[in-house]
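Below, in structure tokens: the form predicted on its own, a single chain.
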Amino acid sequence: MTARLALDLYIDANLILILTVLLVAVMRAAQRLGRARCTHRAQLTLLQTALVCALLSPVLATGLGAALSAVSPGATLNATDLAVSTYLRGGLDIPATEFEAWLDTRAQLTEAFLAQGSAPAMLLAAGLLGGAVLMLIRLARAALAVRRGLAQGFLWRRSGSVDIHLSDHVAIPYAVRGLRRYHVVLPSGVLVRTADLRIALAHEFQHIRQGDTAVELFLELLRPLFFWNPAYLILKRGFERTQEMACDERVLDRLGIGAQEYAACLLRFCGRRGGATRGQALGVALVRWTSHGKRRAASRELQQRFRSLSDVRPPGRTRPVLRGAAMGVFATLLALSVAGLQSPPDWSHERLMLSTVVNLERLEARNRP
């Protein structure tokens, strides 16, 4: 019973996880034809928005369910016994045994996945084992890395709950989140110049307001249970370039300067030698790593973010409330899609009267001559 539970729990994260991406490709879909279209900052908040939903769509689908409940009593948001219901109305044409088998697709798998010496059963969670296992050594690596960045630089100054740190050993600032304080480490060499220093800084600062180092953080935790699913990779991938995007707007707009001296400050820190350390794979850098394997994807978002500068508009303000409203809207649409995917607390009427009907067509079938 506990091996069936967790199967469950997880395929209906990894369920969640692909509407939260579904969701978010249509609601960026509908940001392009409003205001919001040239922000990246108004795309970083429907991600964020995102991902805090995904975590509390279970709740808030119970919660959903519950208020149709008392306003229509027998009213469900189940597909499953909305399905049932349909077919029962002749809105599906085929055999009741053939359909009641297809509502029982992931009940037979589920099974099956937790059989005995099933061959298929045994690799596939050896696969997903293994990659999870790889994934947390992954982790651990890039932790003690941070811890190490950490110890070989030097503390340069307080600011608030951000500690700067000034290293030899980096060529790359960047951003991490700490388990009490945040931390900046930034390239020794920096100092000789003033206006680098003042970007790299405001930028990894901005990170932090914005989020994005708790936020990679907490996307890093969640590798090891989805490093195989394509959704979590487009929205890890989706929070990273618009998270720099976002934050070169922010920027630009804080520190008053032209976007060709902001871009060329970026292009020479990628200039610089050393590329970055393991443990920017836990935190925020001002550019993407360089290294071999990498060069190819950090050139492409580097244009990418060149073309961003050049089309910079002054930050618009959204109004509160059309901002609740979209959130709201976001909330709905993923608690609806997550309570239809839920399994059926018991057999309802409509499931006894299919099983009926399903009885009665394989009596009819044996009574045949």
Contents of the next structure:
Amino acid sequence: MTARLALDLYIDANLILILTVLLVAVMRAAQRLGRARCTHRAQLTLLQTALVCALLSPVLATGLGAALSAVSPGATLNATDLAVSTYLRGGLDIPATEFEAWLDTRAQLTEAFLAQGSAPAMLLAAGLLGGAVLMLIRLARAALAVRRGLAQGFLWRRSGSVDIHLSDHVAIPYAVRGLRRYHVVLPSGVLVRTADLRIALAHEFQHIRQGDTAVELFLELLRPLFFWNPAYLILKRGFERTQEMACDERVLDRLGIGAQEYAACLLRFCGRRGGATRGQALGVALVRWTSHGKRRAASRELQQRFRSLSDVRPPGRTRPVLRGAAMGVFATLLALSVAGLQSPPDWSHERLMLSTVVNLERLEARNRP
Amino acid sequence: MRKRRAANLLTEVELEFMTALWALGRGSVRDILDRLPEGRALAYTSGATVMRILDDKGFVESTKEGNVLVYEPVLAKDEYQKRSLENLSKTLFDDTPANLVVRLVDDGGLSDEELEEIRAILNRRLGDHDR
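Could the form predicted together with its partner chain be shown next, to go alongside the form predicted on its own?
Below: every chain and molecule of the assembly, starting with the one above.
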């Protein structure tokens, strides 16, 4: 794989992330405008679909392009080809040389980055590499902390593919996905607080059931690559918040307990000091609560959860057909956007014509007295 | 043989169970649960888990009598008190036991009789050293 191809793929991946986040924002705004009161579970499904669509978008875009070619030969979804076609029809009033330079911006930037000629390019490369190494170290430390936490704990029970551990070293329960099994880690003191134990177990099992531990691990593995991309951070934050609220919603329904009792349990866990939190970075905790730093953000998140608890709607009220249609629209829009962004495999007839116009413009400039 | 994990101090719940076991001398999970304060409403399985953890950490040992596991403390109560005080002195009183004693005496929570008792203990210890 050449460096150019790797860089192109990296840029495409970042653009896909940005498009995904934008489309999720549009879908949510449409929900609000349409006054569709969705459950948090439905919102989580939208995010999960967005993630799957983002992963499959290159394949979906290629498929869409092939389907279009089969139906209408010569038609294109590519944004560059569409822009050239618009230009040749007189839709844009700028000199051909300028227009071609604008079309080649990405290629020129890529070239400059690979040539390492300029100081900004070198600085950018060093920043990206340094950040990625830092994130990899953080990831490795979190993985070691999980491993150490599980080794220090006491394997209490095994239920299907889930191991339940009791640990003296954690204050807040959390669930994490291992290579082969899921692990739920509970503070050993919770054993004698039956009501809290019931809620903590139901909450962590719900996280595992709705696939949150796998998503969390996957997104953390992506962090070294996309740590600087605001779209990644927005997506990650969106998942964290929605996962918790969807989980709360489901647990309240499943256990048949009141929101007040549930909130009181969350607060009791927050009130317990100490305990390692690094291992939670790869998993999903009952409450994101740290004994140091970032306390304000955690507190805000908790307040938001409490507000959401007071407005919990019973799950299952969203119509599956409507949800399926929304997902289909999302997948199509994302595939269309990605198809538009992809570099054209070959120069189209219009692109060749643009090149000719550019050459004529240059010739005219040279021959001008 | 099961590998035992080293643990220095007991958690709050474990201490509660150990206190009951120290008072009993030896006993089953049911005996220990019966000695816990009233209103503790603890499930048998939770109690059995706490005792298994204590066994795992090496604070107790178990023998099977019929169908029941009977537990005995491996660590005596006064040994644990000593260990706990050493840890407190190390972590909170800059590894200076004198500071711990000063805080205890200065606190004003001790009655005259208790202070007299401490004086007698100190005199006895100092007398032992003088000899």
